[in-house]
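Next up: a single chain in structure tokens, the form predicted in complex with the ligand.
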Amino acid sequence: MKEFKAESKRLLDLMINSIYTNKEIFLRELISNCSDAIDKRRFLSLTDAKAAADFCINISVDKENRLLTIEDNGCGMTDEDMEKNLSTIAKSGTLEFKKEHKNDENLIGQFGVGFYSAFMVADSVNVISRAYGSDKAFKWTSAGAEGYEIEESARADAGTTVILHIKENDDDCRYDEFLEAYKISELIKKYSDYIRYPIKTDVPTTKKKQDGDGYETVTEHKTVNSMTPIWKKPKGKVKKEEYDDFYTATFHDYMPPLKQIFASLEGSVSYNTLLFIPSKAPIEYTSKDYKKGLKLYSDGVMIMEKCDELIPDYLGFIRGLVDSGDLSLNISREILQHNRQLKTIAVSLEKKIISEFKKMLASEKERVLYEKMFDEFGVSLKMGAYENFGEKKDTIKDILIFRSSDGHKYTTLSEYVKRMKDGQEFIYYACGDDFEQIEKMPQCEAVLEKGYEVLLLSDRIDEFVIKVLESYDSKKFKSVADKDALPVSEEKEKEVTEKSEQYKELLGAVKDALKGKVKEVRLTSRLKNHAACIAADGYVSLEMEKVLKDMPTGGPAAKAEKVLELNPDHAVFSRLCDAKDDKQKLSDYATVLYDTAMLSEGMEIEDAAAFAALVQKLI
């Protein structure tokens, strides 16, 4: 017997001891594997007539021996395939990542339960398979987490037979149900109705007796599913639960989608599409293991599992399928990449999705769904606006939402602009880690006091996006930290210029005391309650400095050119004036002012212990 790899073993353990309430989904998982396998063989049959067969999935029960058998005539597996596909988890690494995860139900879902879900209802599983084109068959056997065996076996034709030995009933579950013909038909209808190949099983039916005297129950082996792909059924005829079931089964998600999007196009290229916005990002979403793409069908026949070209990166979280009768079936993947029809579909899909997003934003009912989606995937959309020097910014700017000082609610840029006050020149924004802290920043307070709304940016990418967008509806974006964020009266400006001249020497001395930490020390008229603030001259803002510092660039990260701005009307400023002849005192004051101003901006100070000691000394 061979042992499972540690991760597979853990997942198996989880399945075997699962308290997952929805155990019945194992059947849909196994059936969808059969369907995938038949898809593969059918695809081969397009260029190899011998691969063609009367494709179908057969399910049978043997109550006495507690066996449930699921059989297909798909592509089958070699012994190597069995080793690779049934004995190790494909998404390696994810289980490690989720070690701390206590919630069974979530964990099972995160994996896309797959083949191992058989162990939720079976205490042992046999898989007999013969790969198409091979004359050898193999049998994979496992009775759980201890391990598995693969040995030579026999099978008349290519395909796979999965035999489950169903568990005995216990307090949690009546496993006997899975040996009832009526239950099996019910599950097929419920979860696998849209599968495009006939799923045949024994169906008990009540019929009039041959001799016409009364009724009898006869068992017929017949096709149970309707076989119409769900996306080809009239929209009004399909219930939301059916779409949800289709989504969870097809895309291995444990949560129903937030929303589905339909589209079809008739024209030079025609297609149908059924897209889903997931409720939650899969755990591998932000890692390089995540592969975007939509399933591609040619008139109901799947030709590609994940067609990357159909969807731009920034919409890579969307799942779904495209079915087009205009695509040639035996097109090779290389040719597909340069396929013009495919490009046409991709362009039209992107437009459709964006317009659907805009509709959601405008609809009272769907706005909350959009905001939920943005919480999960907003960063992707923002990346889309930022990438390639903002190539797509005009397409994306209207589907971006930002939190605002107006109750911390989400707002679109167009909504912000509509609310702008008379005389307000800019769209204001401020960056930081949390909203309350941002609003307390001296410069932000000044703008808020004017009654202007401020966008509160707490995502690291936000400011980069704003810089790329530059303006919206000809209103420029302005950081509250910019020195010209608020217009200053001529009178005030004159006063500051005069004072700056008057205190030139003092300002120079403060700058020297800060030993190169700031590029300049200047007076400002924009502060009211605060004695000092830090501004940044040049392209790199304080917030960007923080982000860049954490990026693994190798070399030293770009720094903001800092300016210490002092409020000449503040009591602290007169203390500074008093200290101008005491070099040590001036240096102490300058340092405390600088450090406290940095803290108000949410920046780190260089030497916290020295700062604490200095404050205590001054007290």
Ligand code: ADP
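Please give the other form, namely the form predicted on its own, since only the form predicted in complex with the ligand has been shown so far.
Single chain only below; no partners, no other molecules.
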């Protein structure tokens, strides 16, 4: 028996125990080697017609003897090739072939280490191979780092057979599963479904008995892989039903997607992509257990199940895949050597998705689909605009839509601005728990009476997004709750100022009665049919206070500086004036006005039972 060099021994041990973190990828590596070998022979057939063959990869299982066999009819190896490629770790026959023949085809196995992943699941490996054009075959045998043997053998035609003796089960792994036909088929479909050559294996199939009496399970040796990826087929030749079936089967969703997005781009990094917008958010979507990411393929071989670097967080609901032959893979084919390539693809994908979203918004037919998507994932898009101090707000602002007082329909900011009334200075918005409640807010009344449209913001993040956006198309956002939401005539302003001075003592008494609940009590001219409303001074609005209160900050949440605004033209204000000399009655009226204004804002009051008792007392 020949010994591996000391360096090779250490490297082999490192590879088996460290480089490959997932044992099941051994089959991917061996199948990829078979594909490379067939690629080489197919390349030779371009100048040597005799090299052509009915190329395929065969996999068989012998459970009784714990043997798993992977066989191809590729270029095969001589004993010298075995010595170089199998006995010198990190010596790649594929890389040498590319150099020798100046071949630019995407042959994946360039590192010469994938073969050794077999020792993760096998305690011994036999390789029988006959090189194309040779009449001799050779057998390479090894039980791991102890060494190897090469001897002459027999094989009918060119190609290579790899025979693994699968390990016994232990505490770390149940190796028996790699002797199950269903598991082999599953791994082929998972990692090697798009290898360009047929991969055939034994597949248990339930069939009706020939006599027609019941069913029986028979084993058939048939092709398992799809070979041609659906994303590489001409778009016009694939039916929507086929894409839907691919999506539901691949991503385990019971509902077809709302839409699929295609791209085939060439540049510094060329790639194909097939993306899907789900119809519904998965149950775990808003939990910490949800993992975003796209499937990553290198020329049809799956490299990563979920590559989160390909998609930004705010688009994390998108499902799909990317296939590129330009990726620089590391020796385990589990990560990439150069993140630059991933970043290049990620930037391109983000632009493509945003572009598709804009097209959907502009299309009368697809607008409906976009709005359905926004119902499910709109908060994610808003988070993208808000995060990192609005770093991506200019990228995202044109794909945001909001409900509006115009029939509660969705509108883009661009559409809102185009509908603005002559003389309208601001984009108005109001926040609350639902559209009906928002429209009934006292502060909305005057703005709506002017015929101005109001954005109805019911998501907790909405006002934070508006604050980050600041303006759209030079039009600033303005909350209907702001005291300067509407311009006031000099005459009206003078009237309110005079009344404020006239009732200064009363306003101070109401503030004192509320015992620190409000920063100020003031008169306002913007209320019509309501007696009072709550406004906020400073950056933190009432809606922000509600959101911050529910956040697990670990400390006291920021609070809005509340202002109680009173309508001096309302009958209730007259009752206040009448009670100015009755301290208890004035306190009762002030408390009721404050609590009812808080309820109108969708805010909680401190003591609902006390409020009910006070109302009953006053009645």
